[in-house]
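To begin, one chain is listed below as structure tokens, in the form predicted on its own.
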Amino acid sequence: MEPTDTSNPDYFHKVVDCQWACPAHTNVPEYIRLIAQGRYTESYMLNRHSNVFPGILGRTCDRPCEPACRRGRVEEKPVAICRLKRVASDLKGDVTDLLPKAPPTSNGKKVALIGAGPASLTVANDLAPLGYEVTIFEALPKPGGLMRTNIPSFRLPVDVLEFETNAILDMGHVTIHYNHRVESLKALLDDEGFDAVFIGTGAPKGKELNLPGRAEADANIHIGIEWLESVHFEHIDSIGKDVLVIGVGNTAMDCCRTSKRLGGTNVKVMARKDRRYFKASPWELEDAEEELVDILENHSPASFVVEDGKLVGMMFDIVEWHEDPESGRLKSTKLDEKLIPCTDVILAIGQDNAFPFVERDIGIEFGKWDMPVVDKTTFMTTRDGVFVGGDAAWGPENIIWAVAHGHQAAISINNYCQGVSLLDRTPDTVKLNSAKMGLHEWAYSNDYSSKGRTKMNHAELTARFKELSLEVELGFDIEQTAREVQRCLNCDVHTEFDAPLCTECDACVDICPVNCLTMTGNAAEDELRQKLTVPALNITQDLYVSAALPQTGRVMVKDEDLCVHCGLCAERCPTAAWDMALMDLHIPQAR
């Protein structure tokens, strides 16, 4: 094999997962450290300045971080990176001079955007700081869209979101027109002067079932993120006592425990499929049935019943699945079926995009599903200057995707806007810098800790359902906080090796503690890889292969899968051939 080129940042994409694994590539590990010494704020900043919302995410986020972090490796479950945003986010202090603001001028170029959620207010908090006068257009009173309409506030406090939108609104050089729903892009490409526009208007619109009954039962039928909504406006403070959810996303989880704390006492989840296939966050699900919302498996929705014009149940399909051996899809089969009496039904199915406002003849091409063609690079429509992110641009994800697109489409609008190439973008980029402070001491804690994830503190069950607005999740305490960050095993303090140094001692393969070092001749990589001490069957996890050694003409080998970043190696070795080095990867952003 060919050593291992570290300047190369796709090499530590494999190595510092979490980091890669968010769309925004928030530096997990340094502001995990920055908690760890109780440097709050500087820890917020460093999250903001990637993901922009560290108090809204740190309490909404989906987490992809989770899934990929290294501790997973060792244990069974993650560092709870999200919780730990939210600590910095709690515990900051003023940070009002450290929030980038406008420049005194105007660089001339003015921007539209559709929409005030999170992919809007991400290109203006970009381009704003650049000299753009960036005018908002949205439909809804308040900024934050289905942030602050779809997320109720018992798991994101009003102040926590509005703190953080009003800090982009207040930066300067934005102006917000609220109550404005876009009727005509074609009017305001022409009438408005706009050098472009970016439509981040989300996926507004909630799914329906039609089913038999339907249109008869229509008065206690809502649509799960429009009846989110007017709970959150206070044009609904009621429903009925026996609910049925139908869908088991995230939406639906907030619909079913909104319902509890509106008088729901029957509230059922009904789910078509079994729970492997959920599409709900497994903490969502969690807290859901903490509150004891009942989840019906295989059920699938058959009719609404209505009596005398009244609803008053509905009848499921009791539904088995497998897998069609031809095409590989799963198929159900109907068992039986069952009546469920409700006197209210939310419909959380899913989301779809709705474009009303965009002509057909303006020269923005659609797809599949009537959806605007987008480059998955630029963020450009088919139309020049028009450009699309977040959920409005390839369906429901998350905030955070919201967020990484925001970041993209404000490159592409600045690109166009100075008259530079949309695909000249600046690469990413990796420098290593040693994090040795003494001869056995680093800038980092290396120490691991055998302990297990930290429990989240919950509000009492019983006071939850008292009041619409109590946060249900309470934060991590400091001593909660202090076992946590300790479970960061520094993924992104790396060793770095200099083969000329060394002597070939064996003392850092005899030392370390999981066995990720050999010293062996080189060969294929399926050849090197059954020769190392413990052979590395993780395929998808590159191998580091240093230059020839100088006596032998060996090479050393470790297997990233194994490593936890101790830095025994470096410690023991008696010429300094390994050293720990902090890695500084650079994302860029609109400048």
The other form holds:
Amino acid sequence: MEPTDTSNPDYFHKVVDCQWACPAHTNVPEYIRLIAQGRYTESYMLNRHSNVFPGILGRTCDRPCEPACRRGRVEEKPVAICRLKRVASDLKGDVTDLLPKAPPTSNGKKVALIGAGPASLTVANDLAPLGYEVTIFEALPKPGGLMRTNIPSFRLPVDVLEFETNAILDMGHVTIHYNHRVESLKALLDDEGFDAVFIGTGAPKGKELNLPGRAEADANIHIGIEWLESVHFEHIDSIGKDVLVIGVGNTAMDCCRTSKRLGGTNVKVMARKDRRYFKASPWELEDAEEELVDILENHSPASFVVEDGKLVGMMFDIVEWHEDPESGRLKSTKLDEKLIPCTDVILAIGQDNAFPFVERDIGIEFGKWDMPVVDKTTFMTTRDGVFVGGDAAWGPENIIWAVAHGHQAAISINNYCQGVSLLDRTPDTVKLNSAKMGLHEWAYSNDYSSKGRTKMNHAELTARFKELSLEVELGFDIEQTAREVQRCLNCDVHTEFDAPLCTECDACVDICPVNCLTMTGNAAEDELRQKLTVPALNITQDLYVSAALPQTGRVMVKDEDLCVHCGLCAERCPTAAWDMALMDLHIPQAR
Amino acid sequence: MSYIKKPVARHPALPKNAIGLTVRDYEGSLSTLCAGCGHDSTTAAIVQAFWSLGIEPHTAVKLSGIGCSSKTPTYFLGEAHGFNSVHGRMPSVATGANAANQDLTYIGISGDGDSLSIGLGQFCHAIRRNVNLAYICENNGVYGLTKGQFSASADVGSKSKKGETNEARPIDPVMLAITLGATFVARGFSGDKGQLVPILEAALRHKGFAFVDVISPCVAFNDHKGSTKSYMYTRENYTQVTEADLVPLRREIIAKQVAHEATTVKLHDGSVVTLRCPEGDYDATDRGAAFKHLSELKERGEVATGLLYVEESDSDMHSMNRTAPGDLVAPDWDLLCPGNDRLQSLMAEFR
Ligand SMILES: Cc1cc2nc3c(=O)[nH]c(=O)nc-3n(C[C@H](O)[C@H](O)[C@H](O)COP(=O)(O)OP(=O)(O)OC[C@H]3O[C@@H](n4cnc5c(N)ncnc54)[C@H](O)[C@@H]3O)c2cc1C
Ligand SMILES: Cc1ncc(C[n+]2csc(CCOP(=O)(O)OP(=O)(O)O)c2C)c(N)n1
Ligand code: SF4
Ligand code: SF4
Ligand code: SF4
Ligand SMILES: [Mg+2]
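Could you output the structure for the form predicted together with its partner chain, given that the previous block was the form predicted on its own?
All chains and molecules follow, beginning with the one already shown.
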């Protein structure tokens, strides 16, 4: 193999599994170190720089970082990255003076944002401080999008949400019009003189389930996301005793848990497939089951059963799934039928996009599934100056993706308004700074704790069912925090190799606790992976290959997969051929 | 040297040996030697050898004298028995321990100072008695622990770190061991585990005194230009006289594709050492020829490595002294203390 090109900023970035997996590339290890030092405010601000909503995300994020966390490969459970983010938010000091602010005078450019969900709010967050006059149109009376209307307050307290939405809305040069549904994009574009428009309207339509009895039973059949919204705005405050929730995604989890708090005593989640195929995150399933919700597998809805014009139950086909050997698709065989009595049904089987306000003759091309064609890099539609992001762009995702889209769209809008090509985007840059402070002294704690993942404490079950908005997760206390931060492996403190210095003494190879170093004759990647001290079979993780070593011409190869960043290789190296170096990764935003 | 404990995390795919242990189960505590010391690498080779032979760590005994090298038993086989003796006296302690219990696996670690100066007499007599012991001399040409004075193995003309030249003639422990009649004599290099590990495995399996001289550079005091025991010098002047491989009883023999004929030597426990000579004709089972060949290489300034002499004979210390079979822990009380009647009759013999 050729020596690894470490000047490519992606090389070391990838080694930081959590940061690489985070759509907004939040600097996880650094914020954890700041928490470890008790610098919660700094940690909050570092988070905010990338993900804009640390308090919200510290409770609700889909956490793609956690399954990616190296700790999950080295041991069993990843670092509780998300919970630690909440710690930074809960314990931060007064950040008023640290929050970005709009300059006194605007730059004269006007940008319209449709919808006040996380995608639009991120665009506002990035553009207002640059002097843009930002106008937000929101159909509902309050900001936040689904974060407000659909994520129940027992998972996300309203004051946490409002603190973070207000931080943006109060920046200056941001105007928001509530109860203002944009009905015609054409009118907005033609009449209002905006330099650019961003569509952040989400995926607002809950999917229907058209089975026999649907119309007759309508009064007791609810569309999940609409129902949750009505609960949030207190239009609904009760439900029948026996509730069936159809679907087993994250929306279903919020619906069943909310039902439990509004009078549902017998709440069942009905899944068509078995557990392996559930869409909900494992922790949401756990939380629902802790609240005594039954989850029934392999029940495929067949009809709504209505007596005297009233819903009394649902018929299900009991099915079994097998893979079709030819197509590889899952197919079901019906084994039986079953009636399950109920008072109410909540449909939580997915969301659709809808663009009723976008005329089809204004230069915005629509493609498959009646979705606008949006460029993956620039987030611009086929009409110059109209951008899309968040769930509206390619269908329902989550908050952190909406934020990531928002940052990228803001770069494009800024370029667009300044007459710079949208493809003229500043690349990421990376710099490594030696973490060496002394003979065995590093600028990070290399002695990580091998303890297991810290458990989150929850509010009492009885209390939860009494008060709808009682937050279930209590957050980590100081001891739990102190314990959990030490589990982080500091993957952003990289092993950096300088081949000409190596005397090939083997010290690093011998000391490495996870056997990730090898000195061997060079070969093509496949062969080299096999030749290592322990073969490197996880091909999603790179090999770090040195130039030829001075004494024997062999190469030093590091399998990045399991390195625990303990720094022992560097401590053992007599010539400092290995060093531990802290990554300074710069990911540009609109400026 | 490091302040932290080695992390407990292990590679989940780390191979297991015949008794289900990974190489990490053969480690000791973290070394406190200088970073890059050849002794640490030798330690890693010892760990590897014990692991691949599948020796249960608690059935091993590790003994040493004084020196950086002699500190290293702390860094391997944390569960083994150990004895850190007085300077140069490891052979006596090993002899005594082995006399008491011949069922354990013995490894002695010494240095060129410990073996060739203060302990030279002990070294010679352990060979003479053919104690069943793998004797490893971690040879760096200096007294590392006392800050780099020339040792008795320093070559004429070799320069110290301060620039002084050694004029005293060296004692070559390999030549000495061959002359004294050692039954297993080898030399390896800490920087070449591919060669060193099989030699150590064979040494551990050999019945009798197995001597392994390991060139093991001292990075702090003897790894500079002008030194004849540095990583660089050793790599440049390294001649592999034989290539050894130990084929334990259990393992299937897989013939390596090599140009030279292999000699095989059967060890006492049934395992086999195969020897190949990349240099052409070298007979590691002919003491006189081996001595002559090695002297010639030495004249040319070459560092001869490999398994240099091997002879598997029955006459170790126990057979020469006709000791009772088994160890002194196993026999029951009646055998160890036969009672007053036996004592009285013994006493009568001396009257
Ligand atoms: C029940 C449920 C639970 C969820 N839980 C989580 C979770 O725990 N973690 C997570 O990361 N994600 C979660 N999500 C997903 C997440 O909420 C969304 O992916 C995210 O909010 C999308 O952001 P957005 O800005 O694209 O759109 P949205 O948040 O959907 O915001 C769109 C906004 O646009 C407004 N709007 C729509 N049309 C118009 C119009 N024509 N004119 C004016 N305004 C308009 C809407 O009123 C809304 O306020 C959940 C989703 C649901 C349904
Ligand atoms: C009886 C006695 N004399 C002298 C010493 C001082 N001393 C300690 S280590 C050492 C030499 C060790 O040299 P070597 O065996 O080559 O070990 P190295 O440190 O080089 O590995 C000496 C002379 C001592 N500890 N005890
Ligand atoms: S920091 Fe070095 S010694 Fe530690 S795990 Fe990584 S490669 Fe191995
Ligand atoms: S410890 Fe340093 S000098 Fe020794 S092999 Fe490793 S990188 Fe090379
Ligand atoms: S002084 Fe020399 S022999 Fe001793 S530990 Fe340091 S490098 Fe090794
Ligand atoms: Mg020495």
